[in-house]
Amino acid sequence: MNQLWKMDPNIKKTKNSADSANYPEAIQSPSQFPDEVLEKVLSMLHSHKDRSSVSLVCKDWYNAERWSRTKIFIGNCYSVSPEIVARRFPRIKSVTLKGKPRFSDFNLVPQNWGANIHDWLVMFAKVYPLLEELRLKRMTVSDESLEFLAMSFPGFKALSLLSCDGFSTDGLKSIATHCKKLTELDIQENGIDDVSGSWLSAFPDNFTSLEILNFASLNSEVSFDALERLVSRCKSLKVLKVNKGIGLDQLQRLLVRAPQLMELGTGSFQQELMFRHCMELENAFRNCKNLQILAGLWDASYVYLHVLYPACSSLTFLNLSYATLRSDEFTKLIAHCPNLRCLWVLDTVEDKGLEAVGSCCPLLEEIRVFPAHPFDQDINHGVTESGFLAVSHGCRKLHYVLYFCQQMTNAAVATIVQNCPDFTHFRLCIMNPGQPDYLTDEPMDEAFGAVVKTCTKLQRLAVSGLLTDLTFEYIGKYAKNLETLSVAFAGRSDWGMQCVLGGCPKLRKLEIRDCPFGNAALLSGLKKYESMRSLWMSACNVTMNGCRLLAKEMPRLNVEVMKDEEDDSHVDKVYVYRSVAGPRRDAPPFVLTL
């Protein structure tokens, strides 16, 4: 809540505010530093949390922080309005803005829900003519908005769009045509209308400033001649991620022109090459002395994986989430990657492949294992607790895991967290909802109990499997640093959610779907929601009366209800968040703000 209050100082603080008792005295204390010195000191603070904290010291520090801030992060585009942001921070050059709830990644947020960027851009054009960076996640972005962006900010340098929708390659063409100082164009996992690849030809012939180019998620073929010329001109290019329309022979030509790359996303890795061309590609990788991150490898064929070996020893991040490698293929590759800190793979590598990770990658800090066929229940291959155990035995620095698996046991999870007690992110997804410990047929309560008891630094947790309220009792009792909790198909009663809301002091995001939690659970968070970023509940036992009561008791919360049926009592989806801007003005008809 304090973050939101600082956006609009006209809002009065209340007794619910964590620092309301101390703030009135502190705010009146005179600063001991001249304004110029104070602004210079504060400009060296890069942490959003640190800057927010110092702004509460006194009025002078508040104003100095206000005038010295050039970057802003907004985790929910409806928690504040563009007008309030513009009043609060007059010198912003970089904006990071998030829109739709995370469950939109799973198609749980209806189409045309909102989070349109255009009103923000109109305000930025009025107050931030020196805007240089815009980073958007789960926002709706139109071609008109991209053209407006390109035409309104002559010094614009960086555009990052992640999981956004509403635009086409025509919008990218506007960016390429008009943003003369562009250093970053990062287009990743967006719902984009992929009209054609001609947008790459729109970069002017004298354009040389690009440092980051990522169009890996686009489907249309691009003009390779235009791409090759662009890469040749941009001598400072450090990141290049191409789509699967780029073949191995073309990749070799790009690497020859950009040996300075630090991050590479390849195109398709399956093509018939003559021996000479294969050697040329291997030499191109050998000459990339600075390469640290490798991704892509669509349709990877083991025949050509050896060309990567010369570059593997320097890799710190290997992203194979699009490469359906089998265990024997993967094992040979991973043996050449002793310095990996981060690894993303598909479960086609199986437990044998993960055993190789445990043996070859002692410095690994993050691993994500994704399902190659998430909706096919008849698939027999995949990973189990054995692979996870092997990684934990060999990679004792592991602190981030996302693990999709076919089966798991309580004992295995307890051993894993004993091996790696420094987990900050633990996201375990047992593919079949409600599946118990497959050896004992017991609920998975003790597994997640072991996680929260052992991993005292835990910030993010996603639970799965057969879970009773005991899991949530453990979470409420032990997870004192937890910030984000994701729950699906779990729990027995309202008591489970009540334990979490009553026991996790740092909780900021709570995401729940397909659980038996109802009104009592929802209303148990009355004193909690103002300090949180958001609550999402879908397919639970919440009713309209419960939501209305929450909205009545907490008028500064936006309680948004989305109904799929004509039933007036049942609520299919409810999204709760704190906002200093009040109910949003662009809510579609199916969203009712109480």
Contents of the next structure:
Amino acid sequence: MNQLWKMDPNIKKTKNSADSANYPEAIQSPSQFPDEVLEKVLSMLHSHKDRSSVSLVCKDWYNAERWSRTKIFIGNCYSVSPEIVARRFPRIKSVTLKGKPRFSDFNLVPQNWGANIHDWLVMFAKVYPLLEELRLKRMTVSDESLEFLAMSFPGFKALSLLSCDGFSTDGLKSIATHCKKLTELDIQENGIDDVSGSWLSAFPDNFTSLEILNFASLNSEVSFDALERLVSRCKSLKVLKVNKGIGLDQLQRLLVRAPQLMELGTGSFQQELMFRHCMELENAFRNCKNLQILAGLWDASYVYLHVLYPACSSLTFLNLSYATLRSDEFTKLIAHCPNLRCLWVLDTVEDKGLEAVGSCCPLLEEIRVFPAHPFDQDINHGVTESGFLAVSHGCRKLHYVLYFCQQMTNAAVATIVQNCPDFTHFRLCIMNPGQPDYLTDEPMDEAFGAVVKTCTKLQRLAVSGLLTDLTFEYIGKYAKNLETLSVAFAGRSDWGMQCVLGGCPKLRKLEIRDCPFGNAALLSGLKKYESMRSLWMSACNVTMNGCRLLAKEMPRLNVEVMKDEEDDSHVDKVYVYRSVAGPRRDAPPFVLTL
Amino acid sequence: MESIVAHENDLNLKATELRLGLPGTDESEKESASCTKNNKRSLPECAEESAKNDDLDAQHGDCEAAPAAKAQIVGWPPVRSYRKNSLQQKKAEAETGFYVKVSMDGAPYLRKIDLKVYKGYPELLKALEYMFKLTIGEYSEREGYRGSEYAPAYEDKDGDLMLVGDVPWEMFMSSCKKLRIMKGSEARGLGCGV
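Would you mind generating the form predicted together with its partner chain now that we have the form predicted alone?
Entire complex below, previous chain first.
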């Protein structure tokens, strides 16, 4: 990271390879290759981590890399500025930007916090007129910005908005109207103003390039006629995810027009169909030979699930997280899906359903079990440790889990990781905060101890339940590959957080809420935060003095505080991140940059 | 016990306190320490969510200000807003019940029952028998309801009068608009297959 400061981004690239011949004493450049060759080689590097490493080798490589990079990934939009990006990378075609801290998904970040895309777009319009792709996560995007985007980039192809806010369906209308070469429109789970579905009708009649269309999370009804015609003429359509307004008979007509689909998100699965139409729908699914991913299935009525069976054997990803299926209904369905790699379900399938998963899906690598009633404290619903155990027994290739449950035991988790030692992502949410092992009444320390000791490849961990500092001792000591850690209602003292900051060499993101960690803990990470993307702490014991001290000692970190309404010295939320752009200039009044 | 010692030094005790009670009990007291600050933010956010999702009546149920049995913690469990809203909508629908009118030939007034309460036809028919003090008889595909004067019928979405029991329960639930208990010769006409 430090070496970057020595690189002058303004060094003009020399295309003339004779230069290196004329200056043989320029032995500081270990590269014997002409620039073009180096650039060509580097253009084959796609991972942004690899590219970062390459750019640190020497000035020549830094320059070759910056000229050959066409895709840029910015994990924290405030870590850098549009100007700096534009100066360093002259040839960008694809941009991925992430904005707000992840806890904003759970309403922990107030409105108007920032992460507005507009200034970025203005710079891109100036410097990257050939921009093709924009992927945004947790950014604020206005309709004006969307219109500006649609009008400024004639070759624009792919727009993906995940968990964003600030726009309405009118903004989507601009995109549909003006982006003649659009291949991808992916709108997911955004907090937007759903005015009307008329945006879909704005695609011109001669528009045929669409390959990916996802409007599943928009509520307002689109014109089915317009959708059917759009699907008919876009012969390269591979991904189609419709919203709840599309019924089963309409789905059948869409499938008949697009049997080449690889990914399908159905609409509502609950319409009353005559037998004849059922058969037609089943045949339509039978004819979708390339279908690998299936989602949607809102209000899936068991009565109609059988229409899916012909397509089930080739499915690799099944997303049932919006279908409230009972265990018996689900068990019948999952028996038809032996090739699943990835499964998302609601906990209405219960432990019995998960047992069926263990039996039927030996190739499973990822499972996410969401709570159907997250705010209902009735313990008789949902899944327990035995469901998770059953899956780990049958699915030995499991490496990604997100599991919301009402109860868990240390012993179960220990067995689970014995069965599946290859976990890279282990996110366990025992929904009652601070709940102990329900059998032994002990803290859940040993559970997470087992996870970090056994799963050496662990990159992401979310802990829950009653946890003492011991959990964090384990994490700091054993989790050598851990990059992201989420902590809530856990720990006993500063020592816990200190252990994590003192260990975990690869830690990049640390998010903490409602834990007894204070200034000593915060300040113990002084040296570490520059090697991390960000730290979030809310409802902890950090004070203004602690934050001020951190800001003073580490000028290259942005320390942003959201104060407690009552207590002036207490800090409600603090967000710390490294940045080469200095303090941000768009902070709202409730954010104090120290 | 370790927890007592920690009690003295820690500031955020309640959330991490070892208790022998069942999880879920003593909730409001448990949360008061960690949640008084959080709850302050919840009201404006609830209002914002309500403004954004006008069609969801269930928002009121979720707001911490409502007299809920348990004080909810902001942002916990960590479920994204979109998913949370979807589920709340479903829950609201589930909770409203599915009341249909039930008329019986010759009775002076109609009754109403909640179809969601019953898991299947046997339970529904038993409830009707109890409510109207009659016997309905055995269902068969060929004969309809044998062994009594009465036959349960319903009006479906198309307005047609249908015999109860022919289609799967869920399909019946989604298409039944009102129930009618038919009696005598009319009932026999319906019950005897063509």
